[in-house]
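Given next, in structure tokens, is a single chain: the form predicted on its own.
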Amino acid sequence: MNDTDMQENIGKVWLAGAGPGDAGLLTVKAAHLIESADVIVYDALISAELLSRIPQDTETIYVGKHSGNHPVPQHEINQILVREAKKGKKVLRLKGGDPLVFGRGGEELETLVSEQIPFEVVPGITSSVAVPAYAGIPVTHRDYTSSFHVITGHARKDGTLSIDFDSLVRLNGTLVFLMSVSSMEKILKGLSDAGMEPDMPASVLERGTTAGQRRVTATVGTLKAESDRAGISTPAIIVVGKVCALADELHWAEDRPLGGRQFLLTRPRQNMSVLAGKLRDLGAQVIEMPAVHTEPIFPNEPLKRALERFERHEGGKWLVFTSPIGVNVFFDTLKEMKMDLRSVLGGTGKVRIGAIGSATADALCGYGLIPDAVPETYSAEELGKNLAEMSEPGEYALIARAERGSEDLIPPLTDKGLFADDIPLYRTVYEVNPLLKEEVMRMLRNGEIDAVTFTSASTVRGFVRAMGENGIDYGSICAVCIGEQTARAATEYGMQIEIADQASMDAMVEKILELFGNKR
């Protein structure tokens, strides 16, 4: 259905499959869905690396069902979306893997078009085959197999399984089943009883596609014995067929440089996270929590009449930004003040530019603007000390960044005789994300989460509001700190303190390689 078969009045609803876990087999269309619905209804299987991408602003439904534990019934899921939709919503039901592979989509769809809901389905990227993939199981290979099976492994309220062992045998497929952790015995007995040779290979898969995901391998005789003795827990599939004999050789995910790590970022909310794509691109899952936000600081009169002196000033000056935040804020501001910028840098005097780092630098060059100082060391102390030593007595510097910028910038530059113009442009906000909240604690208490990376002091005080001072042991935590400044927040909270070489992402990345990178 198109949204040109809206009724009046009417919303609509999106059936889509959000994957097995891994955010990065997520469909273009859902990761639009994400950004664009007004309000998402999902379920336990979605990861929080998915749910780091849903915007703070969108309302949540959460009908989350476990094993055996269904605090939400499907007929209300069924109900809440009519009722959502008939509000005049964009509703989004997100389904982990695919919607309408044992999701029980179908029924959800029986009645948006009994109530004459407009609706779409949107399918995932399905666990039978993603997390098989993900383990170096291939379901199909034309030496061992031409065929694959998908089997519910859900029992019955009275514990028995409707499945017909006898003819899955007879198949010579490989055989994937879903949901079928707490009835392995059942299966595997079934298998047997049927026919199958207890030597046949056989995977148990959990947590497939995730930072956290385990592989045993045994044979159809074994696996139960093996599972028992892993521990293996749901959400898991298992598979059973000759190929599982090729995980030992095809094993893939685990070897990447960070397989098997997930951190945890913060940062300020408008920030595109380049650390993350880094970080994804070496294996890593990535759960992005916004800490922060900045808003900017209008009408700016002190920036205005700042810039008038800056014009006016007869001998040498600087223009100086912190953050890739601040410059873009700045010429936001100029747009907003209807202020060209040939005013600003074309009055009496030589004008120079100052960045604290290659971020701050790239968003510059962004406006046709080169600085002529980037300290080596990137930090308001160095940037501090570098414009001293490039400056003479008498020059003026207008420092435009965050309300509560760091105070060792300003010493050097009037310790030269400079005079220092310290200009706020936007003030910092923390915030809370309630979706993110509760996974993200419980995630730190079980020690799921390697590591915390922050890039500014603000961030660390917004993470630390967003969790609470109670509940959490921070001594516990790694935190990858971008630079000394950032690290002394953290160490205010006892947290374990690793610092970068370099106030860069590029050296981020690197000392979180050094710290946990896969030594293969």
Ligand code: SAH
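Worth saying up front: this structure is predicted, and the values here are computed from it rather than measured. Throughout, rigid core stands for the largest set of C-alpha atoms superposing within 1.5 Å between the two forms. Positions refer to the first chain, counted from 1. First, how it differs from the form predicted in complex with S-adenosyl-L-homocysteine.
- After superposition on the rigid core, the Cα of Ala225 moves by less than 2 Å between these two forms.
- Taking the rigid core as fixed, one finds a CA shift for Ile370 of 2 Å or more between these two forms.
- After superposing the rigid core, the Cα of Lys350 is displaced by 2 Å or more between these two forms.
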Contents of the next structure:
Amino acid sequence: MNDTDMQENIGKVWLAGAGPGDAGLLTVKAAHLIESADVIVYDALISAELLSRIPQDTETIYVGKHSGNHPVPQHEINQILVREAKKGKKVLRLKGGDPLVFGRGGEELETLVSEQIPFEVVPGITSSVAVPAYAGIPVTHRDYTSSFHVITGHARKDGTLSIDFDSLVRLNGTLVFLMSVSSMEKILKGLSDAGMEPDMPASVLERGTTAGQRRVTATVGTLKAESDRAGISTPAIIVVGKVCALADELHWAEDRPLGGRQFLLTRPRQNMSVLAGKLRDLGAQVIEMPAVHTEPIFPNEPLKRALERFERHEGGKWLVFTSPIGVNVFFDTLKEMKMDLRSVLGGTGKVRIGAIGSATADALCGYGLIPDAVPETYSAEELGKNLAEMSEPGEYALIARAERGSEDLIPPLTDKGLFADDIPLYRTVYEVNPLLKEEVMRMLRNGEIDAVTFTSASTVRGFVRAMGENGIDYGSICAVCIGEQTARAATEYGMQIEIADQASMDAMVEKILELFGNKR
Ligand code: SAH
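Okay, that's the form predicted on its own, but what's the structure of the form predicted in complex with S-adenosyl-L-homocysteine?
The next block holds the full complex; its first chain is the one shown before.
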């Protein structure tokens, strides 16, 4: 390998901020990098909501603290970045907040420069401004302060702080202390000793911008006691200044319809974003952890033969779908087989279309097919009964659905004398996200997740498989389910069941609002 080859093989490092916690505060650039990086090096401040955005096949290296353990030393992190870039990789170094605000990002860049590794910096939204904003505290305000100052409260090895309190007090601006929970007492005392009024408003803001955000507002004289009473712990920032008093009036984040709520979504990735987006718009924090994914069965000879039978059948006939994915895979498969819909539907005999619920019906409408039968309640048995009622004996039903679909669909049809041709189009494969598993288990145990949503029985089984049969107390989980069949699967594990009134994402959102919505 000559020098030019070497050069070409060198990767690049993006030092990027991930924002303070709310995944919506990720920059567009950072979001794109999360999708496209070869390897992501991240630490403890990266929330589960953000981790859930990392594609499953992206390599990740965790360099933060494990409970009780020490974090990976900085020089080792520097070396990891160098090592990965030298392998020719696109390396994303993801840090909480902004990477150059108390993130030791500068040291990482110096190492990259000395090793001649190309890099870019992607600024992030820093907690020092965003966390107050989510608490209703503007860091500046014309009537109260004309500057704000961000200070580290991190103590030196001997426990002392290197803060010039006299200068700070003289500045008369808003003071924002990061990494300050353990040195709170010293900071407040330092300010008082330097002459700050003891009744100056002060706040401590814990886990800002997340569903778990908490605010304690007091004064420089009382904040320590109030904070202890509330049991505030890290990560948190201390804000000192008159603007803190505005929070009582300007608070907003927790007042959103689903503010302060966190949900775990288990649907397959291709369907995830609609429900997640709706819940986020209402102020919820949403962790997406697909418990299953689908794999189309291709080539699909049985489908080909069934379609030929369908075309030839002379009496009435039904094309039946039980999921939006089934609809999409059906049309993808037709495309792969170069089959024309007109030949499938254009044979002799009247063709009707059945759909299990409104989402499936919607998917069909997208292909120009308006279903003739959609049962009122979303269940395989109801669909079977519905179709049977509308049919004469001798009709043909081609059921295009998942492998091992519900058995309840078939008996009503065969009892009526229909010929039910059950053709698997795709299979459901259970999925575990190793990045999220431990964190999600911890959150479930701590009651940090208000509800888990399930949109099929397979998502319930996939979720239990991912968490382990005895991994968590399933009885403590509130399961918001899309239909009876899904609810039955969740009941098997003792979960507390809530069922959406209809089989649609809007109905799921409605149910969640009814259960968890702030009625403010
Ligand atoms: N680079 C980061 C700061 C890293 S230092 C930034 O720009 O935000 C870590 C400190 O940031 C924590 O000790 C805490 O004081 C603060 N912090 C980060 N995220 C926070 C959050 N969501 N809520 C409260 N404080 C946070």
